[in-house]
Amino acid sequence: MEQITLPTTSDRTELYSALAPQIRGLLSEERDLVAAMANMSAALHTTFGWHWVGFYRVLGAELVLGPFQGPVACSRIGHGKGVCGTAWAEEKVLVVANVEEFPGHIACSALSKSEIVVPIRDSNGRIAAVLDIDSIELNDFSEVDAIALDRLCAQLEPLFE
């Protein structure tokens, strides 16, 4: 198996720096909350190659599968359900280093070892998405992941009505 290098956490920072600008362009016309999402996946995806970069909608009492690249993944999530459920419903960002230890985690895929996940709120200050994103590592999130994650997401709330 091929040996995977990972982004130190200076590295990670200016990914981050370099990435900003470009989800600023992605975002500054666009009006369209699914292409926002594809895009904005499709960005985090290609540049730091996780496993799995994709958003979870709110409808009614459920995350629903948005805008994702990687493989296939759950379509329904419950409030409070595994890692993205739980991210809702306390409101905050998570980092998990280990999935496996994670009290009720959801295995979408049988490969994701670590996962961050990024509440999203409306205009009106209720969580309307979770960004989640899974990595193939063990402990690949750090303090770093979550605020610059938290600040790309930021851009997304207006398109939140």
Given for the second form:
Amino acid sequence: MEQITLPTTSDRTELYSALAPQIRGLLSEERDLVAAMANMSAALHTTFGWHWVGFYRVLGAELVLGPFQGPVACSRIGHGKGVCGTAWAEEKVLVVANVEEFPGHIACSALSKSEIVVPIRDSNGRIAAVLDIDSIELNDFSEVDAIALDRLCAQLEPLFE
Ligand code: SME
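Moving from the form predicted alone to the form predicted in complex with ligand SME:
Every component of the complex follows; first up is the chain already shown.
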């Protein structure tokens, strides 16, 4: 069976450093939110090889599935529900080392073992979307990912209407 080598923490720091200007470049050429989210999810997915990378937008009282890379996912998540809805309600990045230990975790794929969710604010400071990433590895996300992904997502802020 093919051996998959996951990036180490230091690799990740380097990969994020390389990715930041690429994302800036993508966003400087494209001001449409959906196009920007689509390319950002693709860039993260191909760079890190995660199982699922995508966005949910806040539409009324729910999160609604946006651009993503990976298997089919649930399309709507309520406020305070699952990891995504909890990150939205608590307005903070959630790093879940083992999704089976997160009460109310919504399992879109049986392969997902750990997860990170990053809330994204609009220019008024309101949560307008979340970035959700699932890994097939336990404990795959750390503070390094939380900080780097938060910075990348902040680049989307001006694109929300
Ligand atoms: N696991 C998420 C649901 C979305 S999927 O992982 C793509 C949650 O608990 O909110």
